[in-house]
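Single chain ahead, written as structure tokens, the form predicted on its own.
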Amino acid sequence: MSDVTFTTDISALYSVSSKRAALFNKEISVFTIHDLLYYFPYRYVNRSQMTQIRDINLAMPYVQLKGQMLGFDTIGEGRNERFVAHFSDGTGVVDLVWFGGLKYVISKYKINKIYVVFGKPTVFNGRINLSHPEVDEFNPENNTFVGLQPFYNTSGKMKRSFLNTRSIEKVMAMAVKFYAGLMVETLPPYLIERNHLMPIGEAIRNIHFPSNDAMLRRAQYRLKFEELFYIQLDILRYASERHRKYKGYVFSKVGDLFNKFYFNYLPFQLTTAQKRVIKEIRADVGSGRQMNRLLQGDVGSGKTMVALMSMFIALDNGYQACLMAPTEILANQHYETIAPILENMDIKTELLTGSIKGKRREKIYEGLKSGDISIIIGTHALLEDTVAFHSLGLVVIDEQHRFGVVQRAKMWSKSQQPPHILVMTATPIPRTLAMTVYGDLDVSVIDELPPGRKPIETIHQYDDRVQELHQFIRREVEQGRQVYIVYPLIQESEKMDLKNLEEGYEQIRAAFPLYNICKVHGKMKSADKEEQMQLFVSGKAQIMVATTVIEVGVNVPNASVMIIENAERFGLSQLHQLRGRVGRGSDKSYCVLVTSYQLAADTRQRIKIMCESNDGFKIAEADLKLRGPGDMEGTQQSGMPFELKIANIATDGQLLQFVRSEAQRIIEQDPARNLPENMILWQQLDQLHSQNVNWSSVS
């Protein structure tokens, strides 16, 4: 079964020459006829209405006109020359304007001729303006000027070399005409037949040429599903093999360690949902399948409680236990947390981070390795080839999205079989992107907070009110709190972001001259970092100035106000993780969102979210459908790709989980992939591998 689309390239049509195939190439990756019938539009214009001069009204955001050039203008010099048609209809005069390729335009139209016109309407010197339009000459015999046109993304490079989105749709029509039929059908007959799919080559001539609404939505169904599908198929056919593959060690018992803390040295009640998740958990130990398990869980929730309570059941069973974070801070942070208890239990737990060195460090490598140590916390450091341990039987991974697919993986060689895994996240995830980053792991939400934990009030303040602000930072200082301002840092304004913290900084200590003041960001040496968040730790700095190196990690419960400075340039899953820097003692706890008054549409619902909502699955869901899953956090390093063509993860969730759940029944049914009704699934997939898109979640 093979494809000719996939092999042919696209010079092979022969109204792309290889200098246009060179731009297809370079601009938009197309390089075979597979490729260009795979480049679906952006959206649809119905051409088949025509607009009369008269009736242009500029809240219009296309029209389309059929009338004659008047005549032509060249106005302006060098690079401000534009060429001008003057264009009628009877009813009225247009003026077309092109500022580039003048020679061609000049040269392609004439006086007299019917053209039919259509672009965007604006207004210059108070006459109506059609910049660059799409003009073609009316043939009464052959209008085509009917039905959804389709309109293509291309580049400024694509269009200076006369490849517009109208260029595209002629290349678009040929590569259809010609191949669209010989198309071989990507799923099986029985899949298509219980969807009622309509078959490849029909959905591929619709999507780009629908005769209709009701056609164009079928199309959009029929390669939506095919797309999630061969993604979740993937997925689920990798969790498969890799359960078939390696086996678990079996935590067969519950022992004196995990009931001598429950019942003796447990600091709080675990919430219904942390005693949920646990059951979850020591189901996974005790099952013989190795354990491959996302615990999300908004900050404060209770985590880390939930991972030191699954470290005791490897401990009962006779195996080691580690907990990786990703920067030295946090990695601190959890060892001070659990040291003190495990201390009372006698049991042997050690730090290893990239700043413990010489015989420390030594003494480490062999605790590890002869048994002695128990749990280790640690950071990177954890993965180097020296480390080596006695029996690691588990090990959790906290800001899961921190640590590239090859680290993670590298864990699995510390042991004889791999260990079981538990990744913990505070950022949450929408259902249908954990589904997809994350979807050959299983998922455990902790969707509760620990009694007494109060909501945190979020307060949208422009930032031309200053004073205002310094009289509540004063009185939250003078009964005793502590407060966070935050700026942002953003690579491509680095120097400028820096300067405005310093600035901010300046003007703080001026403001507050009584109180100690302590600056962070990440371009401290390690040591001064940790020197100054030391002294707000410590109570002994009352104000804090930080960049977001402060975003996860630092715990320090009588910190109740967080100030966001220039709020506008954060995304929700950001500003939601620097909220969660507040509220975590018994105070109420407040974030201040400061911006300018000028703010986009979609800044202010931002804003306007964070305002009304305190529930970080809300947010990610807001984030996820206001930026689109490409921008949110942690999807860059997962190991799914995120050019989906057609499908949104955003909009099409129900179909998402539709889509699982028909692959999982084909898992199901055909573990060895034997059965001859799947083959063109498998080859399929090796297709799509073939192509280099790593449709596979390593965890």
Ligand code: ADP
Second form
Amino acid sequence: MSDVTFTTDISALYSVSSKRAALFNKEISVFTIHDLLYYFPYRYVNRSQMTQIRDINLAMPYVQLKGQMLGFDTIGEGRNERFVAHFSDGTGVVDLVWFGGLKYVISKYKINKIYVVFGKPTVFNGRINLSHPEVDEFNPENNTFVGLQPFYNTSGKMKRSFLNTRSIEKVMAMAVKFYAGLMVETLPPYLIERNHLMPIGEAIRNIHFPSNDAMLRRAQYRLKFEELFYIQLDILRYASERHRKYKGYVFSKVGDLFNKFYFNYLPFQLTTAQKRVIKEIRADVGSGRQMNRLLQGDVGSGKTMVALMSMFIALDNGYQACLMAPTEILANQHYETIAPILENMDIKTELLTGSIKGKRREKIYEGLKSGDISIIIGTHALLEDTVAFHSLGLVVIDEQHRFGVVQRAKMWSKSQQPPHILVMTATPIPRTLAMTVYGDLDVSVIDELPPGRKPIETIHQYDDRVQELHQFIRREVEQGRQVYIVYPLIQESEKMDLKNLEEGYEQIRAAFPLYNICKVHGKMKSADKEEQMQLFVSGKAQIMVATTVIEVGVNVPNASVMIIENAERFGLSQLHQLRGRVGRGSDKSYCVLVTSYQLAADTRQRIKIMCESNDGFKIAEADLKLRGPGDMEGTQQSGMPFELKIANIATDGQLLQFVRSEAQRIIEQDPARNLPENMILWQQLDQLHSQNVNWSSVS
Ligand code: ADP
Ligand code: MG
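Having seen the form predicted on its own, please provide the structure of the form predicted in complex with adenosine-5'-diphosphate.
What follows is the entire complex, opening with the chain shown before.
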């Protein structure tokens, strides 16, 4: 059975002229009746409720009044001319106001008739105004005021061509009337029954023209279910295919190196979370499946140790392992912490970055190829085609959000079979988002910090309190600590940002003539940048003035203060990430968020969350709620490949979890995909693929 709504052009509706059709196409990507029916309202207003004028308060987004016109006025002249109708319901008077040559609008209204008016209340000259309200003659039999009225998003262009929410509503009413009943069900009957879902046609009817709240909720639930379900089904189908296609190396034993390290060299006790994650990884790499695991853990939670012990497992089973970091500094740091341990254990380890050249580099290539080198730590340099391995079994990628899917795929090609992949990130991604964006990546979480960490104290400071801030810096530096001062860098106004940074730098130099101050920003040559960073890492510089280039992974335990200028311009995750640069040593650490006095409400909220919480997951959840998933860090790079029309990752987490389990059940029961009752599912996926971007390209 085919669904005519997919193939029928919107111009089939007689109220859609070719001009309107063009607007629908261009402005909101609505081409077919199906597209139109899936163009959902963003809001509903209960048109059966009347407000009394004396009860109006300005917090009401809209009011609906029933009453009479008392008289009309024309006020002002020329461009300022406006027409006013004084309107009363017996409990008070409001002014209905029209600007700009709309005299004809009011000329049709009569004094003795009863009207229903609808609009947003504002105050002007001490009187309540509704500007450009909707006005309809009151008709007790007229059922247009029963139930909830839909509101649709429109663009400026559409509005100028009189294709506003009311006209879309009219077009939609036609589409629903003629086509909703013809829609072909998109879910198998057993799913609909088992989950008490509304049939598709009814859901579409009620999402646009709900007869009451309960029906609206059922329609929303059904459509969200469908939307999230198909995404999960697609992801899980893809994952199961991949598991079938690619076998993973089997690391069957936990051998000598792992045990030797665990019993002789491990400098501390693993946290319970670290132990759990290592177990998860062990189970994965021993299963015969190829591991694709995302390891999330707040800054300082000890991910490196987990990575190291996973690499031992690879080595114990006769494979090589590599650890890839996004910057040279980070790669160096990993090498410096890991190499001494490995040397003690007689494990051959090398570092490969862009600055290692000539003979030395050639030798590393040879060692990797012959298998002489067991562990390689490096940067993007590892991705180059010239790098070949003897038997690469495990790839660990640090700070994943700096690496794209392409780079990960590249590592696959360096081995006969895809190596196991462990991706680590300190930018926590809320579970629901991870399930969607990373699809078939399994997720491990280190949700516990090693014991003895002192929480970082976060302080909000206004930007005119420079003296206090400098005093605070001086106090810390005099106690032998180091300080970061970070400025935002936003691409569009790069010049201005750099100016901010330069000014800040000069100001700090003037205030602290006796200290060494280094400066780092993204526009510097990488050698200069490394040199400046090194000044700070070595402790020669007490203060580092920088843009967000220091965001990722840098470890200077002696740094105890992070000052973030223009903190209002950073997102929550980024603030948290920056804050994570301090609090790594035994000293009490501080993070100072400097802002101007004028802050938008959500910015104030962000700052407040930062001052109250050190928990990266809480912050990521809050960030998701405040900003929505599209803007989340970590998702842009991986490219959220689809747009949700009705479900909301931030608030529909439970449903997401549930539909995922439904999808999982289906994949397990019908792995070869030949049960007749499920045909509709695979057809539907194909249909969605032909319409949308390929979801499964993300992994
Ligand atoms: P991140 O997760 O940010 O990469 P690291 O792996 O760099 O964290 O660990 C931060 C610090 O904590 C390191 O100095 C590391 O040696 C130390 N560390 C890791 N695990 C433990 C533990 N279980 N107990 C004590 N210290 C630990
Ligand atoms: Mg790290």
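Definition used throughout: the rigid core is the maximal C-alpha set that superposes within 1.5 Å between two forms. If you're wondering where the values come from, they're calculated on a predicted model, not measured in any experiment. Numbering follows the first chain given and starts at 1.
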**Request:** Examine Asn566 after superposing the rigid core and state whether its CA is displaced by 2 Å or more between these two forms.
**Result:** no
**Asked** Is the C-alpha displacement of Gln49 equal to or greater than 2 Å between these two forms once the rigid core has been superposed?
**Response** yes
**Item:** Core-aligned CA displacement of Asn614 at least 2 Å between these two forms
**Value:** no
